[in-house]
Structures are given as structure tokens and as C-alpha cells.
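Next up: just one chain, as C-alpha cells, the form predicted alone.
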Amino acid sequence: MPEKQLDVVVVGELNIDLVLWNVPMPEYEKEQLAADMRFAMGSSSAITAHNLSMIGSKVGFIGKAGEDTFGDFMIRGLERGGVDTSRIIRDRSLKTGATIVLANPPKKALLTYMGAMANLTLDDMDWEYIARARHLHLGCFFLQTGIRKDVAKLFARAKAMGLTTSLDTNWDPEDKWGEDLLQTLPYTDIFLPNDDEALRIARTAHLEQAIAALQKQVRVLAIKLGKAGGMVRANGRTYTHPGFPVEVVETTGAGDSFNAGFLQRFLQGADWSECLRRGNACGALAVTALGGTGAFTDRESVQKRLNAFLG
């Protein structure tokens, strides 16, 4: 067995963020003006291994980019934060792609250019790199539109080689929430969707019935719940922490980062109630800033800040 040198492989999209914050909704023929903006890291895969490298773990990111502008930036930030990207692929005949948020605390709308991330196929992915981590993590799955068909393919070759997944889908922008995904499911430890996300997949109006239904295809479900924190069901049981109230900037990243910090915890040994109580105060900390990475930028600053919340 290869010696385990990653906590953390996660596999994924790269694009900028061009956030735009207090902002009316765009109308046509008319200039309207910002409160603030600020370029940063975007994707929900990249801000999930960037926080999470930014609180401790060891991780290492695959996927493609352009050989342009954006794309150095988002490998310039994801370097900083830790995270190894000696696996991302640059292709000088793709863009990278960019992200519009426009910010309006406590909701979002998001316009997104995909580029490069569509190309990214199951032909790509290093198998002996993936052997060194101990966890495979996939966000943006209906996004990753080059890879989503074989994320079943992906995870099960992963499991085979001892590590644990996880997936986060992110949003259907075609609303069809996908047989692919299902497939994907019973080769997935951990399910990260957010409470919206789940009543589309399960196909419900009602969470109770969209855990039901959803628990019985992954090994564990933590669904992320906003304000109202976030809850667990494994094992047959259910576990709830109700979050950190914190005064909101933007809430770009929020889920992502609870990944991470759920993540964290859970490649520790800790027990659900802790890996939920984790992502709930990596949640409730990505929010105090402008873009998902903006909070952790400083390790010794991420730290206090984490144990301000968790005590």
C-alpha cells in the first residue's frame, strides 16, 4: 500500500469569483452601481481544499484549468493556502472559467462561464496520487460536466483502494438532478447537500421525506440548513446543532466551507456530532468575509476564530 502522504484528494472545478456585493438585479440598458467587489477564489471544490488546508489537513487537488490569467490565479491561491497542485492539468487551448456573484447578504445569484472545468474527464485522474490520500472529495458534481458520467466509476475504484468519499452536488442549473448522481450514491460515505439541494434530488416538497429517502443510499448524510446550523443522520441516528449566529458579509463558500471542516473532523476520529458542530463553525466563519476563502487567509487568525465558536 502506498504511504498515506494526503489526508485529502479532491477532485474538482477551477474558477474565479468576480463578487459584487449590495446590488441591485441587473437591468437591460441601465448602469447600476456596487457597494464593493473583490476578485476571489471561486469553486466549490477549490474552496473546499483551500479552507480545508487552511485548518490543518494535508490535501492535494486534481483538475484542469486554462493557461491564462484566471487560471494562475486560482493555482496562486490554492498554493497559498497549502494545497498541492501538482495535478492540475493546463491546457493553453481552454479557458478557465469565471464566476459573476452578485451579493445581496443573505442571498446570492450566481452567472458562471464553465470553461475548462467541463473537460475534465476520468482519463485525467493520477491513480497513484489518488492511492497516497486517505479521502477522495468531488464537489460541483453537475457542473463537472466532463467527469460527472464516471464520478460512480471514480469513487468505486477509489473505495477499492481504501479511501473514503464524499461528494457535495452543488446546483442543477438544467433542474434534472440526474440518474448519474444516483448511480454515484451507494459509492458515496458522505453526502453533503444543502437542505434545497436534497428536497431536488430526493424529489419531495418535504426534508423529512428527502432524508428518508436519501439515507438509505449513503452512508452518511449531512445536509447543510443555512441559518438554522445543520443536521447529520448515520448510523440510524440524527444529530442537529443549530450554528453560530454571526454577522453575515457574504454567504459565497458557506457550505463549502462546512465541508471542510466537517471533513476535518471526520478524517480525526471525532464523532458526528463533533464533525457537524466543525462544518457548522467553518460555515458560520466563511461568512464574515467577502468570497468563500476570504476568512482563512491566516491560520493563526482561522484558529482563534474556530475556537471562539466552539470554545
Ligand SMILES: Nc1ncnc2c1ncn2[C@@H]1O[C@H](COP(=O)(O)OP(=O)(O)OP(=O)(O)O)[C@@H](O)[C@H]1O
Given for the second form:
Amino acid sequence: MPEKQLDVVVVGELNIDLVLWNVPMPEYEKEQLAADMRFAMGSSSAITAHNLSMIGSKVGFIGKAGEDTFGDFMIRGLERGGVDTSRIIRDRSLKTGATIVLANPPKKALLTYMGAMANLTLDDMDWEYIARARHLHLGCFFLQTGIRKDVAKLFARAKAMGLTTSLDTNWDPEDKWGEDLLQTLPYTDIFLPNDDEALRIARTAHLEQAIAALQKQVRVLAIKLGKAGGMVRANGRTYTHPGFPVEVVETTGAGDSFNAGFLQRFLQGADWSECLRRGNACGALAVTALGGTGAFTDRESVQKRLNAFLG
Ligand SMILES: Nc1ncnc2c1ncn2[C@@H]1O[C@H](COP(=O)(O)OP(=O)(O)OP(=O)(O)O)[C@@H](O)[C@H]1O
Ligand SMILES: [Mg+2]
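Show the same protein again, this time as the form predicted in complex with the named molecule rather than the form predicted alone.
Expanding to the full complex; the earlier chain stays at the top.
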């Protein structure tokens, strides 16, 4: 078999974040002022793809964007990170979505227009391209409303083609954690929820119970625990790592960066505790800068800072 051209193909959503800092709650018929603003790449899947590429994996992205400024911004951002964007479909009839974040630390309110991400479907998949990758990752399951009912099929076919699969659902805005997710888990090699999501999906208030239930459905369960690091349950064994203490600037994209570190070491054949350590190192690095990709803009400094964590 020819050598694979890509380590990971990410199937995902593309939207931008506009963050306004220290704003009063909006009121109709009033203009109010924010103390600061930031315009950045949003999207769990895009942040994972970008950061995974910045730490050295070969990454391609399949997604949908409008033919507009936000779409250009997202694609340019991914390209700056070294991600192959040739399979991002530009659709003139659609708008690239946006999330307005009203940030009053530690609280934030999010307003999202989903836009093109809701229109990516199974029919948009380029199977010949997917076959070039060793692994398929999908982020933001619940926001990808056009494809979520078919992710089980997508994963099943990818696995039949010899790829491994991973899934980070992120939060379900409807708080339903539907049947289509449960159908996807048996085809998921690496499942990457955070602790709150794991509880919701397993429909329990106790993490031990959630772990017991979810480990039966996926090959490897990796649960993100915020500043407490993370844990992995695989082959009947539990691995834990307390994370790396850092000075937090902003936590956007911590989970997505954890995914990047974890998947990179998995694809290098590392054991689960190594995957977990690299996941935590990338998560910790992410929270030291503004935005999901802010700490992953320069390969050399990323490597240096990860080495400082990992020794
Ligand atoms: N305050 C922190 N200090 C150090 N590391 C952190 C901190 N917060 C998060 N991390 C690292 O980032 C990882 C992911 O964070 P978290 O558990 O918040 O994921 P998440 O809720 O999925 O995040 P996201 O909001 O990006 O979806 C953690 O497992 C940990 O390694
Ligand atoms: Mg998350």
C-alpha cells in the first residue's frame, strides 16, 4: 500500500469568533460599549486541525464555508497552520457562520449563527481523499446538523477503509445527547468528551458511572478534566494525569488542543499515558494565550514550550 499522505483528516465546522470584553448585557434600542475586542478563528474542529498541524502532523480538512470574508479568514488561518484546505467546499449560496462572545470573565455569553457548517452532508465527503489519511477526526457533532445523523456511516466506512476514528462532540446546545450520537459510538476508536459531556451522554450524575457505561461503547475513552488534567480508560485499565499548572489567560480551545496532542501521540504509536500527557501539555499551552490557536502560531516556540512541560 502506498504511504499515506495525511496523518489526520478532520471533518468539521468553520466559523469565526468575535469576542467583546467587559460588556454590559445588551439592551434593545441602546448602544453600549465594550472595553476590548478580538476577532479569531473559532470552531472546535478547525482549532484541533490547526494545532495538530502546528505540532507536526499532516492534516487535511473537509468542511463547508460561504464565499465570503469569514470563509476566507478561516481558510487562511488553517493554511497558515499548514492544514490542507483543498477539500473545503465554498458555496456562494451560504454564509460562513459566526459566534459573538460577550465575555465578562469568568462568565461569557455566546450567540452563534451556524451558517454553512449546517450544510455539510455525507454526500460532500471525498472518499478518495479520506483514503489518503490514517485517521479521521470529527468535532462539534451537535452543531454539524447536516451530517450528524450520518456520522455513524461516515465512521463505519472510514474504518472499513483502514482509518481509525475519533470524536469530540462538544456540548449539545439542545441538551438532548441524541440517538444519532449513541449510534456513532460503536464506530469511534477514541472518544474525547469533557467530564460534563460524559455525564450528560451517559445520563448519570457520577463520573465513575459514566466511565463504566461509556467504556463499553468505544475503544478508548479519554475524558478532559479542565485544570485537573484528564483520564483515559482503555483495555480495562485506567490512566490518569493531573495536567500541567499554568497561568491561565483564556480557556477557549483547551479541549480542542488536548485532542491535537492526544491524537498526535496515538498516531505515533505511543501508549495511552503518553497520549494523555501530550494532550494535557497541549491543553495547558492553549490556555496561556488568547483564542484557541493563539499559543500555536510559531512551530519553534510551540515545540520549546511543550518540551518544557514534557521534559
Ligand atoms: N486551567 C488550566 N490549567 C492547565 N491546563 C488546563 C486548564 N484548563 C484546561 N487545561 C487543559 O486542557 C484540557 C482540556 O480542557 P477542558 O477539560 O476544559 O476541555 P473542554 O471543556 O473540552 O474545553 P473546550 O472549551 O475547549 O471544549 C484539560 O484536559 C487540560 O489538560
Ligand atoms: Mg470540548
